[in-house]
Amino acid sequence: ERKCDFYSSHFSCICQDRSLLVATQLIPGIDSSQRHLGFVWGPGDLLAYETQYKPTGAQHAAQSCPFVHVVRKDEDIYSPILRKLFNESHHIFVGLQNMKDDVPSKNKKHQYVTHVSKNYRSVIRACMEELQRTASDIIPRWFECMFIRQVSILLAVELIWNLCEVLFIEAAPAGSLLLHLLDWVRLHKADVDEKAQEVLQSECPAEHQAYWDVTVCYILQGRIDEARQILLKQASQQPAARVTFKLMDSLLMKMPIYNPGGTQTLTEFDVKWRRWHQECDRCLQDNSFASHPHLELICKILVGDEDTLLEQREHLSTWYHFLVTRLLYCHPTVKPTELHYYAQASMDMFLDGRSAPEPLDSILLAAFEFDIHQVIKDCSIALNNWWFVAHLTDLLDHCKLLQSHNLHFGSNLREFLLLEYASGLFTHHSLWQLAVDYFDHCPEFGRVYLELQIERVPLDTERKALKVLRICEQRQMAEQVRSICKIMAKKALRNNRLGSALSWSIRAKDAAFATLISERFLQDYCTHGTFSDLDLIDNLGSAMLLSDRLTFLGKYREFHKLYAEKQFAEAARLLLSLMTAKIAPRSFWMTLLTDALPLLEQKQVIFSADQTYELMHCLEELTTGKVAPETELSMQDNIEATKIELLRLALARNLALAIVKEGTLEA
Amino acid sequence: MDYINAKFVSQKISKTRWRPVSSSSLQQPDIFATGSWDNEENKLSLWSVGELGLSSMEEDMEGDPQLLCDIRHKGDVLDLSFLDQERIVTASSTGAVTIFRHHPNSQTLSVSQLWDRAHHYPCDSAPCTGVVCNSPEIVTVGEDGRIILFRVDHKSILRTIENADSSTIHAVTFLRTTEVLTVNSIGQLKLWDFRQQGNDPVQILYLTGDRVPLHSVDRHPNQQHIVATGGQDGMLCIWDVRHGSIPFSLMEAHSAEMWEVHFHPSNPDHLFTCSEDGSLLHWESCTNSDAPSFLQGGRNASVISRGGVPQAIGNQSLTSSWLSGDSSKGHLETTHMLPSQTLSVNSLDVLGQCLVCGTDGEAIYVNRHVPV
């Protein structure tokens, strides 16, 4: 009775080990080292509470907690935020299913594949923003803690996404495989433009303290237009250098850039790049620069030298700005085969001890390694939802890039990761529509899944079942349908909705629990002498056959309208074939009979004699079974005998009748 | 589909509605609520679209929706409707009815009246799946089998239908003043009249055989006598309420449960339906009749007339071009107001030029210039 359920935060934090894959969570007001803990699995939550075990040596137990706790896995499927980027993708994934029938040609397929790469990478960014302009807002420290280390989240994701979408999805050649590698750093270090906005906004952007540094990085990112215009500034204020500058401007102006829909061939391409190259080596050889050493920094990194690339780390921040701009100025034609090579070196030049390479830095290495199960797997562990890496995994499988990998377990990575995700996505008391597609998708595992999950849906409102029902029948899984319609229908017989029980069980084809529905309609019957629910009683067309019950229940209605419409005849056919083609349920046969005893009693003959026959060999069936009781005579046996009695001599005057009428047509 | 403008919420939508405009005013709508359902919390939520938003819009932001405010809701919204300018009625999974006020000057909504579990079952609520509202007369339809008449700045009940239906009622409007229509799970369509006493319809008209569940309704808002309802197979019918008790047309429209339909409120030729198949569709239905082509747009809107209703009227250009009797004299064109998309759109509303719904896929889409 004190148990109470407590929602713990769950404080997730890419492992700063990578041979960590164990995460502690620590449940506020445990003392582990006082008392033992016990859990159990649940499908997306754990719930962990206090046993009763004492530790030998401890003298006083102490205070014991009177908590379950829950421990939720995936915290970030609760954030009102991230669940627009699970919405929002889950449109995109189901529009990459569809593709096969869609696109035809391999050429449009792959471009599609980029499209829709791009897309997703659009909804993550979309989303940071958000995240960003949400943290402003907050008060609480707390929240806004969690907005920040949700965005880095969203940032390394984002970085990763891109740079797989580069090597893998598109598959750059030697060549423009640098310009994309250009353009994956240039977007994800930004904050140059930002900075360069302020210089070019000042009064006088050349004296601007932050000048050289926005002209380095433009070069450093190979923007080489960029740091040209804003060279001029310079060049502008110091009429004395402009010879100087003029040789810069020159030696930046002639730079090679592979065009790669030009006509110019990458060998073509090389040679000019090596003599540009030379030209640079040449002004820094005869100190062409020397009295101006801002602008001999610029050369000596347009040669590529490393040392002075490295003196620049504030400016690169990362290994991988360092690896591009190196390929840059040095290896321009850097094969995809060779990009490992470099980046490793990269890394470790970069690095150089000072750090030890976290997870992020693993993951894009993998990348350059061209091991996309190392980056899926080291995402996996690394990230704290299943979105990227399901997502991803989808993408690049659709790329056909994961055939030759097989589990030992499950069907193949990328089932299991989507099933992964989409289990998470059913543990959400909202998202779990979402999730039914994914399963879908799924071809081995996915309706197994979804099958064990559906049943679990809370259901709180017929449209909210209607909802559920729906997904089972369009995936005929009747088993399911069953089920949830006889919830609904327990549930409605529990609040006295016969109609609504009765409707559901039609639903579900379910004909044990109609007939158990029909036995109380009748049973009400018989209490009250009314039907209830005639709207539906009424209309139940074809239905009817679903039970023999509910085949009698709608045709003895029928009967009574018939009656209430003075049809006698047809009333008394009907009535007396319930009977005799044995719809009516023995028990029921008394009361079929007093309900004959006013037609027996009315003026005009309505049963002929021949049914009037079959009317007293269904009486005498109904009463030669019964052993008469000799002593006491209860009240109710009382009645009964008397109605008998009434009943014969009804039949017998209306047989008296029917004899002497049939006899008076015929003659 | 170039107008459309989606919002992501963070929210299942269960419905949406403009803001009535003065009728006398050219003006266009320019705020709507919306429900969500099926959320730990749910919440009742005003937007903006109009220029006069919370924060100076840019070029791009126009006609994307910002929040004005938004209140929790005691379980799933299964119903709203604007009561006036200032008062919105909610219909709760709960069985509660609550009249919520939006406080223009300080931008809040407060609950100004609740009438806590006004459908239940002996031992239990029962949700309250429909509401209406003829100010100050509101009526509400429940899981329950009743209807029942509140008035505004009245705390008891007004009058209450037990036994309505035997099965669940799923939506409800007005025909008249003192006349409602219900639809319910078994299919039928039924008229009540509060003038009458006892808990008997005035009419029940329904499919014969079939007993395929009604879940929305409205009627025509010039001829009262025409009706249209969305079923749980996606069919829609079009009914004659003063002749016959079996539908006029019935017409594929979705693949799934109709779950609103919508008669444009100034232009009646046009209709809009939304489905759990993801779908909104637009139906235009030409009145006239000699044009020569045959136009069938968008996907097979099949049109199949139900023979055996001849209806002898007298003034054809009084005639309804829902009820143009040889359907293929008539055309319909329809069109996907969406682009795919594959969770429910459970709610659609539509005022002048404006078009609101709100989707499984917590995604609210508004256009602004539908062609009417």
Given for the second form:
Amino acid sequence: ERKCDFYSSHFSCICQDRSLLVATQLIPGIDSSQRHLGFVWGPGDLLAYETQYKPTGAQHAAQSCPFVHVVRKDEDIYSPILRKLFNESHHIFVGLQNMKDDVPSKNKKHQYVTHVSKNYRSVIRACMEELQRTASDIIPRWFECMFIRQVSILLAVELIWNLCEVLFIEAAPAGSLLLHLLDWVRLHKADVDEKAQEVLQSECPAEHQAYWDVTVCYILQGRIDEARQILLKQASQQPAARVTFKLMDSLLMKMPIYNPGGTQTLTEFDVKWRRWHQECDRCLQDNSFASHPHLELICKILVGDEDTLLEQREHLSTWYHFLVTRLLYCHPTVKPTELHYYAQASMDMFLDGRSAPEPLDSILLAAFEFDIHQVIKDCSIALNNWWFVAHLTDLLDHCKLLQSHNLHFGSNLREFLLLEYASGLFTHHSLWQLAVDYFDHCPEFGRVYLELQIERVPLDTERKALKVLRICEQRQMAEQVRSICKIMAKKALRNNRLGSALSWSIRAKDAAFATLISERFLQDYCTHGTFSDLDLIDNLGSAMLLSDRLTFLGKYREFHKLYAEKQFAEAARLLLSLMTAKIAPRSFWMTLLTDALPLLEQKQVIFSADQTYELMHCLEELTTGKVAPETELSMQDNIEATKIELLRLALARNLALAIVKEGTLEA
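Structure of the form predicted on its own, please, following the form predicted in complex with its partner chain?
What comes next is one chain alone, with no partners or other molecules.
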């Protein structure tokens, strides 16, 4: 694992304030000791207000707070840097769900899950590093404190995740377990490397004030090779004590380290380690290092003297570092089932009543007790969002570690936490798209939640509406598709964008709304003499069958195209069929008859005698009172009267020509 200077600069935040995991939000102006607090849950926010009800024993309260406060449940999703955490972890999550098809072997599956866990942690670390860089560039003090707090929370999250990876996912046996725990402590207690670099780069490392602190820290972390290298600096400066330093170097060199891939069994290692431990104890009893207090201190650590280890609280910083060091020098072959005993004892000894256990301590202790559900429960309470528990639970579920734990209200623990996390993402203007995949992988209630949440997505733009629509169409959510299309059609109609409104109503298969929009198209044509959105009308295809009015609109546009292409006979037949088949609205007949005038005035006869009689019949219907009231009013206009006279003359002339032509042909 790569160790970053980043860890050393912020790990002390966790050590000094392990209570930072619990976030308490005080609402200004509200005194909960004097008045009860009322609240209303929303999809993403909480409305809080002061009520008139007083708690038992409350004194006379001052004037109540007149404000309603909006409280966000999850502020982290609005952080630009933490949004990267959500985006990156989403890709890892989706990849893990597809593991069943890609990884057939059980052994390979375990390796893949471990790899996924490390990927999650690398994303957490990347976000922490970026938060640190951002915090150093920000001038406002309160803003910097907010970033540092986020970093500290992420450090705690990665600390818990790493331990869960060691104990639950890798499930290391005795011997290997301690090696994993040592790596865990070294990764999260990397400040010794920074000090060591400072010491080694000085003019005389052996005389540096932090020299022995670095040496002791190396020993406490089990970094024996580094400790030997740095002790050589001191040995070269003290020729008189060279024998003593050589003896210490011999003890360190002989210290057995278990090799899981080697041929040595755990029993053989344990025998070898006990012999080495006895040798260290003899050296201590013989006062071999009495002349050199620092080396004597190191020897006491090697024999696992508890009083000596507790004196190193400043270097150990935390009880779990103390635990791992104690196991290294007292119980290197500790079994997983014994961890909880040593963890509880180490925490009691290290805290020693000086401070009460904080939430982070309780979570780590539950992990050492292999109580997965308690870890998840405590993290759900302590952390300020569902990201950690949702992804960790999903990972543990893939390891078949949560199969026995079902909730009393229908869903299992994994699905419940994923639903809560995804519901929070849906309140964000862009992260809602990630939530869709989380709902997809919740087989019991995921679709129900998605149907409810997708309707709450604000359709601010047509582009966003198309995204939402595509999601619904891919999942065959017909009701939501219709709802979205209707909403967008009404928005477009309010903005007088008839083409867009018609397109959305066709997608919604809403015949009534398509009829309304078609009427608007015809009204605009009557007013301006041209159609808007010709591309849409020309390419209606089978969609024009959605409603009679839309069919008429499409056919009427087809008449105009035939006329423009000088296909007069086909245009005349289509125009007449629109009226005789009652497809055209009666109020539009005068417009159609007016459109027939140029065809009637052609030199060649376009309308036959029978067709002309049909046109004359339609005109008579309009002029004999079988018309709508608004048409009757328009007939009083001189222009309309002139049109009717022109139509009658044109029809009479065309009828005469048609009869002559047809009679000549018969003769």
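For clarity, a rigid core is taken as the largest C-alpha set superposing within 1.5 Å between two forms. Positions refer to the first chain, counted from 1. Keep in mind that what you see is a predicted model, and the values were worked out from it rather than measured.
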{"item": "Yes/no, residue 552 Cα shift of 2 Å or more between the two forms with rigid core fixed", "value": "yes"}
{"item": "After fitting the core, residue 452 CA displacement of 2 Å or more between the two forms", "value": "no"}
{"item": "Residue 419 C-alpha relocation of at least 2 Å between the two forms, rigid core basis", "value": "no"}
